[in-house]
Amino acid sequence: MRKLVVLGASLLALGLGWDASAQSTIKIGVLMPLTGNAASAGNSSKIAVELGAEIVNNAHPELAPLPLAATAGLPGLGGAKIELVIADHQGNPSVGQSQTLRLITQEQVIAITGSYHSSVTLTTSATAERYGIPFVNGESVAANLTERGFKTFFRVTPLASDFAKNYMDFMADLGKAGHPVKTLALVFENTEYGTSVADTVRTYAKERGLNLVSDIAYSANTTDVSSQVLQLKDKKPDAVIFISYTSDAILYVKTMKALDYLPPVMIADNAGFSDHSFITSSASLAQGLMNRSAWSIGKPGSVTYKVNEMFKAKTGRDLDDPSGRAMQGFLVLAEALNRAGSTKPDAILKALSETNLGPDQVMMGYKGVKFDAKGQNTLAATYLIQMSGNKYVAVWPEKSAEKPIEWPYKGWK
């Protein structure tokens, strides 16, 4: 269990050290990009977290064995309900930092979840650490987030190294099936998220003997990627891995069509490529696109199917992986808060460090949730999905596949 060094004077000054077990409502801060180039994904994640709060606050026995679904409120805190205080960080780390400070000092939230962008999570979680406030992250994958020695930061999602290994294993399986991948290109947005995933992919690619023929960093706010696509077209890699947010993901596939470029294998690192706005606007341009995911709707009658139906009733669309991971992060925080039986930071942090959920107690395709000394979920897992028609379907590994892999990448053709 990780020990917390609490800034006692600061907590007392802010009034954050009380035990709120008798309160009727308990405030949790939610940080998401509700405006900016990832606004679509941020708003979808916001709705997913709100659905998570609805499941916790009201009795949903049909969703058992999800923790807290069968009861109304938090039994460990006298049936208290969770009140979400939502803040827009705009995809800007400095805005995220100031919003976190506001949530803690003015709104007096007892814990925080978010922030989608790894670059924003870097600053928001640092502020929470400074004030001794528990921070549970469900979406950000940059490897360095759990390498800072923080005591208040817990990450539920898989991280960059998990994805990089999966990509290498997938490409090795393609080779065994008669579709060898010997050359690779990396295209990544240049903040914490993109650079972290790219770093781990480079490391694993070198270990596997892959030749990295293009290594392209770009700004997610760019409006022209013609030069990047032309570079890929010139180098002709066997596979390209894109690490992008929503607006840039859409821009890339449109530019690829305009310049008539189709790589044999195109892999997306979730994020923008999983956003519903990418799927609705660009699925027809990205047929056969591979993507990572830990979310599956599941069979009719399953817990995940029912959760998806609830989300669809609110939005008119299916739950996607990033939103699902945000919701899972919130549910893990709520479960720990209930076990803590207190809103004191040290009690919540102790409960988080002792979290031990099995695969049937989580809505994502993880093996469960159990944190190591750094706050990383050691039971997080992922698999690969492929764009087919207007949706993604699971194709790898074979044991999780809904249908065989389609090869090569078809794009718009």
Second form
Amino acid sequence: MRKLVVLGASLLALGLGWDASAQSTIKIGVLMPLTGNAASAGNSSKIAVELGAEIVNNAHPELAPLPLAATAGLPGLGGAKIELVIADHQGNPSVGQSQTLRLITQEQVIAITGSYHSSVTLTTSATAERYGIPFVNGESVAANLTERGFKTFFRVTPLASDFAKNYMDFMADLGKAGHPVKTLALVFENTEYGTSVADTVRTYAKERGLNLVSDIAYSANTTDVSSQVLQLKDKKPDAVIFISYTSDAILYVKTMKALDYLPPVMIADNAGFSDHSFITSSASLAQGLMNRSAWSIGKPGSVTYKVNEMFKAKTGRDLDDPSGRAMQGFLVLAEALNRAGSTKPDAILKALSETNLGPDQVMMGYKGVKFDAKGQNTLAATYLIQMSGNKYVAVWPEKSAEKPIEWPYKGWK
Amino acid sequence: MVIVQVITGGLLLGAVYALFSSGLTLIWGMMNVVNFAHGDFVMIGMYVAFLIYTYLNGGPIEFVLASAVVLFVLGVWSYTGLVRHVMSGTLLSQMLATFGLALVLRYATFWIFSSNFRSLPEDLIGGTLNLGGILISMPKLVAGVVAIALTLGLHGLLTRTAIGSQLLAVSEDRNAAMLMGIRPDRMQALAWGLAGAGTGIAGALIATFYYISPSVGETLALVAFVVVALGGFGSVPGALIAGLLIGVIQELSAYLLGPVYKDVVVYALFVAVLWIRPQGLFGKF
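Form predicted in complex with the partner chain, following the form predicted alone:
Once more the chain from above appears, this time first in line as the rest of the complex follows.
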């Protein structure tokens, strides 16, 4: 027993005596909704981030173009390994806030990534900012997240205004192909994510002279969505854009079938409609559904293909876009951490602001990663996909299309 | 025309609300115990339907019956294994016990079935009925008919049969009932079993047109509590009428004012009714 105590004490002394940069493991906090209504998407993102950590911690020469893949651990920090500390925020901003506090003060993580919902990222990143802890977000798209003048917040994903612009360009292209879109309806969940995307879509629609005939806010954890669908059926817009989480996305396509409503063009803004649970449970009701994505599995042998195979080995299914973006967020953080060569917040923040990754160094379809003064990735990009059979395929813009666009929306027919 | 469709939708939704609330009102009325695990009972019923359909190829009749049996057993077990023991404790411990049960059921489901959303194929119970332009979803219509049948059945059982009299006797005065030769524990276990079976039927039917996930009970439970409180604590027909009322008000206000306001309207009316009639619309004090 005494020997054990001595051993423990000397190990402790050794640990304390070491320079921070020579620690064998580095703790990074991961905030995700692991229970609650978005649990399915949250768990999928968690597995993707864990896969990211696995790629960083072990040598994967086959994924070489991805930074840190070929080497084991972080060479810049003496080969230190990353240890993920995962916290569940249940989709609740206040739980997110207290979990962030716990990660920082008790778990003493040196950086944080997450938290899926924009509304939760709003509170969690504010807590991280107060403690000066770097926060890299891979998937929350509400525009105002990077408008708060934070010093510790970096966002890798494209944001709402990028998508809104894409949707408008896409509809303009449809017009050129002989399917003009003149009237538009917006259906959005009423937290940070939905309202923010809806705001930008509204602005762009006005700019392009589209007539917004229906503008419907709703609560994502609602028990029923028939009134929204009836509203749309009544107004007959040429295109509808849905901004929804998973449970409501499923309810929408089920209710549209029950009420026999098919808009000519149905666009889904990622999130719930990109959740693998939505695809497995409801793809047959949403044929021809347009969606956005920055993830493509790619050709056999490509890095993205291999990453997808690794994800598949863990889950039995393909990697989806939101989980991919979460994983990309983590990989960007790890790369900066390695370049910082230190676990001090200032050094990590400096490295993050100097991030400069090319298109080959990212797994998502971005042009690279480079942050502006607000912490937004200026090279983020996205394209549009369409539900065909039981999966989404890239259809727009034309140069990245795997298949021609199918028009109109077919739903369950 | 659209308004008629909105009201029809409200009635169908209300019937579904009534259906999953009847079990809750029975337990509340019989025992003065609030079963916080009620929403999760509905959730278990949905998973039973999903399992029977997916692995045993059972149709609606099979999985509704199976769900009723499983939930009857779960109900009886909840009473004999848990509620009976905490009945002698304070009100708080009674409430927390069923709340704990809710969490155990919910997170056990997360553990076993993962957080994935599931759903049953759309056309298990017919599709959509078109009555001169008014669309009626068949699964919801069936749910509504079953809700009415279940309500009448439970009401009849309580008011017309010897077992019903014994159940009511126990709920009114446990000691007096005991002196009359009624075994209160047995009666209360039966009440929990019946409530469970009703909830199982509800869950299985709802599964035919709703998504299935471990946290679905959370979303549904709040409505069930409002329905039961509005209808009158323990009044089975009250729950039916309250359910229909809430369904129609929700749909109308969502359509006329916008979906974000529907809950404001429903809960404002709910508070107003309770202010005027604290016992609920059909409750006896």
